[in-house]
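As structure tokens, one chain now follows by itself in the form predicted alone.
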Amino acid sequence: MSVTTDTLAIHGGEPAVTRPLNHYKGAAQVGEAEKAAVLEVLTAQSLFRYYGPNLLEKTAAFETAIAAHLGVPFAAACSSGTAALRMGLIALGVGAGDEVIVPATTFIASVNAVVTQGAVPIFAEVDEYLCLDPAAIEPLLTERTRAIMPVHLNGVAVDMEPLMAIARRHGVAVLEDTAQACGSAYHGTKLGTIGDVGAFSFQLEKNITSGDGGLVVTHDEELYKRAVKYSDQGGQFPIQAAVCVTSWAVRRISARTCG
């Protein structure tokens, strides 16, 4: 049973979860509903998002639902939080020689995603909550700065208002690493939806888990298209695959049918 309250449990509100959870957070909440959902997919042999003998379109349904929950028009699921970060960087045009400002305290995947793009991570000081300190950003900006990557650690929000003001003043993009903060909000706005792109993780230890998995969200259609094209060999599955490859039977029809 879900619980909705305006008061956090730590401040006397009703706890959303009343049973003890182990270290693995999302995995600790796996119950009969999750088992049934997995069995449904296995029984239908619907293991691939584009086609199958009985395509259930679970991934598309998830993208639609979480986009509505977050209040964004575009959401693309992917294989991991790291993949989501790379998709976000690609969407923003980050490449060789560019600089991306990252917090000095974060999980290594945040920095690795930058390095893998051939870009240079520029480490900025963190605040008392171990989140990127907006006051440390401006002195680090150069003509090569392409993006800022605030990381919301342990469900705690980076102070996004001054950070976004700096980014907009200098024409620098913002990629929110929301891997550890799915469901958290900043002044009532869901984290991951404040910057140009938000990246989420559904790895075993995260608030929501599918074992592994990730998500990219944005308000910008062009950024969305760039991200999803990169995620699947240059294709654009939300448009082409959904129309042309809705089932195994359709896939077997002549390619001319789908244009």
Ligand SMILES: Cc1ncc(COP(=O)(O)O)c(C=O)c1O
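Rigid core: the largest C-alpha set superposing within 1.5 Å between the two forms. Positions refer to the first chain, counted from 1. Predicted model only: the values in this text are computed from it and were never measured. What changes on going to the form predicted together with the ligand:
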Given for the second form:
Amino acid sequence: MSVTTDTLAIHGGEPAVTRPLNHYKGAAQVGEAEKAAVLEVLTAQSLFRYYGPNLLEKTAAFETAIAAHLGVPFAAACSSGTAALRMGLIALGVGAGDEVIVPATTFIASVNAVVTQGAVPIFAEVDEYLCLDPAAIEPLLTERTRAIMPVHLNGVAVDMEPLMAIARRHGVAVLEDTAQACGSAYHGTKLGTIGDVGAFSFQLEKNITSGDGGLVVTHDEELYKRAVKYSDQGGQFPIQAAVCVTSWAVRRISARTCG
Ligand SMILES: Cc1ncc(COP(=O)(O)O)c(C=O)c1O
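Now show the form predicted together with the ligand, given that the preceding structure was the form predicted alone.
Every component of the complex follows; first up is the chain already shown.
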């Protein structure tokens, strides 16, 4: 459902969620609309985003809708929040020997994504909300610092204004780990859209869920293209033209196979 006010329910605003919540936040909201949407995909056999017998393009529709909701021009869905973090790091050019500043308190996936790139996580102190403390960043910067990864834990925003000021002053990229905070905002701006790249998770326990799943968002077309290319074998399907050519090729191959 959608709410029409930014006033929190605890302050008298319209509740965004009316059914009881449990630990499995997104899953707890699964209802008839979700069941119908899944059945529609199964019935059409539209199980892959780029081609298939009756392509419904649900993933593309989701990307368009969530990009509009978040207020960004570019959104790329992927298989998990961890994949989204890796796509973000690669898009930003983070590689072996680079340093990435991460909060000392987070889920291990934030750090693992950095390590998987061969980069070095540099742990920064957290504030009273358990979020990366901007005041802890500057002493940790070196000539090898390539990115800062604020993690918005439990829907709570990192104090992004001073963090972005430091990042811009030192020419360091910002990758927001928004896995736990899809829909939260910082002074009216949706989290994940303030830094250079935002990474989201749709794993079972997240605010919205597809069981597993992830998303990369950015305002920067080049970063988007780099992330998408990495997510699918160098970009075999990233543009519509490629999709058309591939669908055509698949039809030709099926025709040949069927004789
Ligand atoms: C802060 C944080 N970052 C990253 C991830 C990784 O997301 P996923 O489990 O979808 O790979 C999670 C998931 O629990 C998370 O909580």
